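Here's a solo chain for you in structure tokens, the form predicted on its own.
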Amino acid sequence: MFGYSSSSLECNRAVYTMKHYDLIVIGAGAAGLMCAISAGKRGKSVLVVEHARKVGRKILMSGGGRCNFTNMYTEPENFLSRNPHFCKSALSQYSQWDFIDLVNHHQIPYHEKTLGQLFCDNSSKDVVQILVKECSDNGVSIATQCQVSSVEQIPTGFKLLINDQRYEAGAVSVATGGLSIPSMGPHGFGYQLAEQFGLDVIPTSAALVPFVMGERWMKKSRELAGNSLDVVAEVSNTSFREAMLFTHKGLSGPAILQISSYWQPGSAVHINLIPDVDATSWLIEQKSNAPKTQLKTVLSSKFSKRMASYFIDSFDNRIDSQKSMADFTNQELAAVGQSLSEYTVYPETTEGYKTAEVTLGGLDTNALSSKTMMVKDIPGLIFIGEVVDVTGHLGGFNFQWAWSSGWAAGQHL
């Protein structure tokens, strides 16, 4: 067998002496190895396969190592896709209350941060030994580095190559992930098995990502990379209220990152960049309380003098910012207002998977059963989490729907 170290999150490579198993889960994995756990517990057979060296590889980076690993919050409305009711089951079937639940029950402690997102005080490393250690009370075998060549449906179930060796299942678990973060490893196995039995795809694109800005737009912008503020940020009637963040690629921040996951190539993004208050109601009683002021030193009191002028600079109008207020007509400082409310960029692209938190798209839900997470037409093949179209929003959501499916397919084998 393999033998598991707490220290290093490995897995010693072995050769299996059982080659039947009731359940094999491919990728060890948030979604992976919450699977293996529910079914474990269940009495089941289950071996979990995962090709790199360490299991829970992005458990273990996100969150700045600490983890944000559910939303106190989370309801369907947190989650995108084709089919927004398809998440209701699993969801309702293990919730972030239950997961909670686990994380108090290993007492592990961890902190609100903001929105209902909850991390690790200490490390991203307590949530894969909690795994880990599931996976181990309730029999389950995890083993690293393995390379699965193939998948064929069998009488009995699937036979599976790994690492040449053939191996038995009544049932896999595609837990794959989608294809965020390419430098964790090769990634699209999920989307290639789904194709091989004859599932559609939905296509896929990187979510929750920063943006790219054009030359011209970073030219005059580079200068504030680092600066950040609260703004409410929209793309198609919907939008978030949180940090938005230059950069000097161009934006990113929770308010931009959480917009990207809708937007699309060549729209636009309206960016409310003082959403507390009615910018020009709040600028018409500037220039009644302080008429000798100038409009720059009015701004700077809600933006850093250099982030003030860069405002004003890239109105459509341009603006004399050293005109005192009193010389502003209430049209004109209603024209400032707006584009204070309204401020509108285009990006020209994002970073792409390489800096993307999560994969849009994936295994059309239509194939599956929302209550099992088994393909309808194929007993015993199950997709759950990232590879499947089910995207979540930034703060914890991810890792809920992970833990969520994963527990899900291993309640109904």
Ligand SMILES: Cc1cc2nc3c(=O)[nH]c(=O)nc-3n(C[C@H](O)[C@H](O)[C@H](O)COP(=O)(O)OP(=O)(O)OC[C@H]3O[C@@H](n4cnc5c(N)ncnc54)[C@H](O)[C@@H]3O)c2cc1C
Second form
Amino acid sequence: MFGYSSSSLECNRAVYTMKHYDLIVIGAGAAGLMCAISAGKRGKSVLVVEHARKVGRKILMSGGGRCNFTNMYTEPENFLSRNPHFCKSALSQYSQWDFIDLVNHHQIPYHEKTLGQLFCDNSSKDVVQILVKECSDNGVSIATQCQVSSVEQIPTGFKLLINDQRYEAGAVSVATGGLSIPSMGPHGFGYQLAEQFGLDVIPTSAALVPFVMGERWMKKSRELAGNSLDVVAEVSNTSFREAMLFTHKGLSGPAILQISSYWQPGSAVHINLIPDVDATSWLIEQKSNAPKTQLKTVLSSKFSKRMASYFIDSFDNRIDSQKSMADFTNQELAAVGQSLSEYTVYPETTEGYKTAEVTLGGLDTNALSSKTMMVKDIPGLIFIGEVVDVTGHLGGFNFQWAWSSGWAAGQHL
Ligand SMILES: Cc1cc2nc3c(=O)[nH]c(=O)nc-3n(C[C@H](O)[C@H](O)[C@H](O)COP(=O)(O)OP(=O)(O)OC[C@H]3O[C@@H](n4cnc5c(N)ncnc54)[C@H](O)[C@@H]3O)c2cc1C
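Follow the form predicted on its own with the form predicted in complex with the ligand, if you could.
Whole complex next, starting from this chain.
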């Protein structure tokens, strides 16, 4: 087995002679490390087991290497779950302000990028170092390159097979994360455990993920790859106003990632390409202000020239873009306006877990106490973080769920 040094991100060889812990945490990601810190601060003996060589790998790769570690405006409404109330207890026990206090305590520089999203000034490593230092200060042992292969209930708690050796714990915290980025190693152990213990798992799917568009759409749109614009993207009454990016496979950018969590295969995504104005009124106003100007030129004041021609070509009602504004009837302009404010696309699919930031679905929260994150019928068995059916919006909310659920679990052992 390998132990973890708080001073570096490398492993130290160390043998864990202790075979019984108050708590064994499976997974040294954001949720698992926070759970270990929370329990360690309360004097519990804690071992965190991580199959990879490094802890906090998703933290390290997050936020483009700067980790969007929380969001100042975190509210329960920022989370998707079959039970939208489930996240409230954990979020109130450990809020974004608690994590910000921790970051301040460790004197890590950070900034708000946009919409309350807090990022490290320097590197995501700063966040991992905070967690490792807190673990070390609170007597938590971390074993990397160790895989938990089985968990069974025994009269005193649980017995676990870790790299084929038997360990025991009064409580086990399953913090194994979701299915995104399959190249990061074996996934799905948390869901397997849920099934083994007879707990329901809400079907999982890739979320916060780019859309792949069909060949016909791509044929017309490929040349726009790399262009982005501010839009409102909507799926069944949920909408997000952020940037949308044309890619070589389809559509991406924050607005698209956000709406992907609400999209069902086969359904439409409605996009307002011109969110600040009523498109029809604006076009009619342009007609009276500049009657001799071509529609294409008018649209070029809001979009790049290439995009303006693209949108005109892609409208369902074919439009002669060379015509002067004065030659359009108001009815025709209303049709153009509607096409701009209700641009509709039917994604073929998403890019899937390969590029998804998170996994939608997971352990059904019905099985858990929202206060303790413990399985109601199996004392000592805990599920936290992304493996649970609670998924945050883009913008630091997923880490906040990991911190909050991890902390809450550690407080009630
Ligand atoms: C590219 C990318 C960027 C992201 N950026 C952000 C961001 O900026 N802000 C944000 O809020 N969210 C972001 N996210 C989402 C965020 O990373 C996750 O929601 C969060 O890491 C979930 O934490 P977790 O502890 O539940 O799971 P994870 O971080 O996935 O940790 C689970 C750990 O369990 C280990 N494990 C699994 N099975 C076993 C086993 N059997 N034995 C031992 N160990 C095991 C895994 O190796 C892993 O280390 C991003 C995700 C990705 C993929």
